[in-house]
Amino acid sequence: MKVTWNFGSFLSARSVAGDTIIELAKKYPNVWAITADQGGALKQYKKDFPERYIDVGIAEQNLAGIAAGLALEGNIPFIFGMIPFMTMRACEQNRTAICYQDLPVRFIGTGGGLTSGAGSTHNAMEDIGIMKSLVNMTVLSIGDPNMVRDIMLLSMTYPHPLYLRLAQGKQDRMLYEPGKYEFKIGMGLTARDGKDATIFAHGEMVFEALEAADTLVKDGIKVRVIDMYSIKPVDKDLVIKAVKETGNVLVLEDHLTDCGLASVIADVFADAGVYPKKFKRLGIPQVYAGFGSGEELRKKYGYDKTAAASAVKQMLE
């Protein structure tokens, strides 16, 4: 899907993933697309490669087992599904069938955070905590839909299980000009530089962080925004550098404030013995958020761009 790049304009991450899996299947005969009744972005793939397409219906545990079997036979299966069900319903199978054997299965999940619009049963508030706890599992959270293709291509030579977290995947903000940056597993990206504070964010919240930084610069506050798209492994050097250079740290994420990126970054501080002047985390509190758009719920629970800007100001007072 060729789209003229323009910062903040929209593109469907699902469509990018669907186009990329076709591109990969043409080049690699061991690529499979498998899903649990979530094959909307795979319609063309199904037509082009029916012999390498499986839809098990609403049975994510079976899907994980099939993916493991395919991988044991030398294939690279890409699982397309909704995050709550692929991470919670199939948690045991992911752990034992896939991670225990360290198999190259790729999970592409949609509905990260409170973006599903379908209420608490379909919201993905705990997924990062669950998936990063699994041995051998790599956890990435993507904000720019164009990054999906880069990561999927990169994953073809990556030997471990990999979880790729997307937002709703229908209208995603473009943040980076295609080809300008090289994305690597285990790295973060400084999306904006600044000296007064650092906002670490991932996924859809990177755009919110950049918007907050734009607001703050009007008050003479220069905020560094780091897109921590690789959560496990995390870019420890980038975290420590930001703490030393800016002092104040805010973590902004569409996930429970416990057990997500904020917890990862706090662990980096503790392990390295390098501590910020002030540290604050904004995200989903300990509630089942219910229905509403992602934008509505972020505002309701105090972790949108306005809340982020206010938190930075409070740190600097």
The other form holds:
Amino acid sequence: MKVTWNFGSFLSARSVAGDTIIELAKKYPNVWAITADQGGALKQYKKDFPERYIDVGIAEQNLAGIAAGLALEGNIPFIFGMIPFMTMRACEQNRTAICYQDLPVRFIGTGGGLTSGAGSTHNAMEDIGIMKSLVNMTVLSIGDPNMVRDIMLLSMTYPHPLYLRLAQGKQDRMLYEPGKYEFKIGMGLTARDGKDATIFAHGEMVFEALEAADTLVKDGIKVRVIDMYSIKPVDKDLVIKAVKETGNVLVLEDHLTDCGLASVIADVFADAGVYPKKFKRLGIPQVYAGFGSGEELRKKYGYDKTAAASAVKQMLE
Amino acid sequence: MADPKEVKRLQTLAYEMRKKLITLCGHYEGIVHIGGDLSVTDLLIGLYHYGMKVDPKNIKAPTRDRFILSKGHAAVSMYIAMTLRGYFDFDEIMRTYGRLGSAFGEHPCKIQLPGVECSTGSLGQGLAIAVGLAFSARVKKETHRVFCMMGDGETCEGEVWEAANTAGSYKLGNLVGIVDRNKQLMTSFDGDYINLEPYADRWRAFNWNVIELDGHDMNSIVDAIDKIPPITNPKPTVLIAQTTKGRGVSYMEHQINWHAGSLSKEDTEKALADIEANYAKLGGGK
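Moving from the form predicted on its own, what structure would you give for the form predicted together with the partner chain?
Everything in the complex follows now, all chains and molecules, and the chain you saw is the first one.
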């Protein structure tokens, strides 16, 4: 699919993942796409590669086990599914069948945070906390849809389990011109430089952070925005540098505030003994958020661009 | 009909294996899952010494049959069946089992112990992994089989039936399940609380080919293995083996308190005497 790149315009991350898995399967005979009745992105793939497509029906635990079995035989299985079921229903299988044996299974999960629109059963507020606690698991959260392709490509030489958290996956903001940036596991990306404060964000909250930064320019405030797409492992040097250079740190994420990126960043500076002047976390509080669009819920729970801009201003007062 | 000489050879191996199990259990100060170890002893000898194509000198051979011990707590049985086949050294197991740094632990770990196909121990997870191995073999056009041994108790887990559904739907004829149908869970008998019957019909309903056998009669085990259809069969196969937890040691059979335990000197002597007597009844390998 040929798409014209414009900053902030929409593209579906799910369809990028669907196109990329075909590209990979053509090149690598050990690539599989498997799903528990959530193969919306795989319509073309399953026609092109019916032998290397498995749909087990609604049975995520079994799917995780099958992924482990495929990987034990030298295959690279990509699990496609909705985050809450992939990360919670199959949590023990992810840990014991996949992570314990350190197998190169890829999890492509959609519906990060409160973007599902389907209510608390389908919201994904805990997934980063759960997945990052599994030994050997790598956790990435991606907002820019074109980045999904880059990460899937680089995953072919990555020997460990890898979780890719996407937002809803249907309408995702393009942030980075394809081919202009290099993404690496364990790295963050400075999407905007600034000296007054840093906003760390991941997934689709990076766009909100950039918009908040735009608003603050009018007040003469220069905010550094860091896309922390690699949550585990995390780019510690980038965190320490931002703490030292900008003093004020805000973490903005579509996840519970007490077990996501904010906790990771706080761990990094606390362990290093390098403290920010002020530290603030915005995200999902301890609540089952209920119905509404991602945008509406972000506003309701105080972690949208407006809330982010106010939080930065308050820190600078 | 099973070759009588082959049956005698396997009976002797099972006798050797039971002696080793009891010796280890008597020697090790911690607990061993001796009840379930003894219920799968004859089946594991049947598989490792007759039914499966394996080569202890080439543990990575792509043509080997794969084996997953879903009931991972019977690890010691698998170690010893494999030891008798030439994989491991029994003295090392005696010396190190369950101790710091040992490759031989209470549940099998493939990272610690090459030769083990898959780390297991959390019940109900083995069959789904075996389904993954079977899919891979089919697409790579490999001709080996994938065997997965389960305890009947762990088939209370939903994941087992999710995996059974996938294997039946995708017609994985290269997959063979073996159920140790000892009719005991850890703390109750089948039927006390949970009812597993009609057991074979459950598998048939998931489109599996069912072979029923006596899991302690080597003739029956060999016959059942011989009846496994070729991998092109449009159904996976399950061997449902009627067994007894603690089989071969009179004071352990049909007892809830011998799911796992350790043996005193007296217990050990009595168990070894039972094993000798049972072997003599079979003709002592002659």
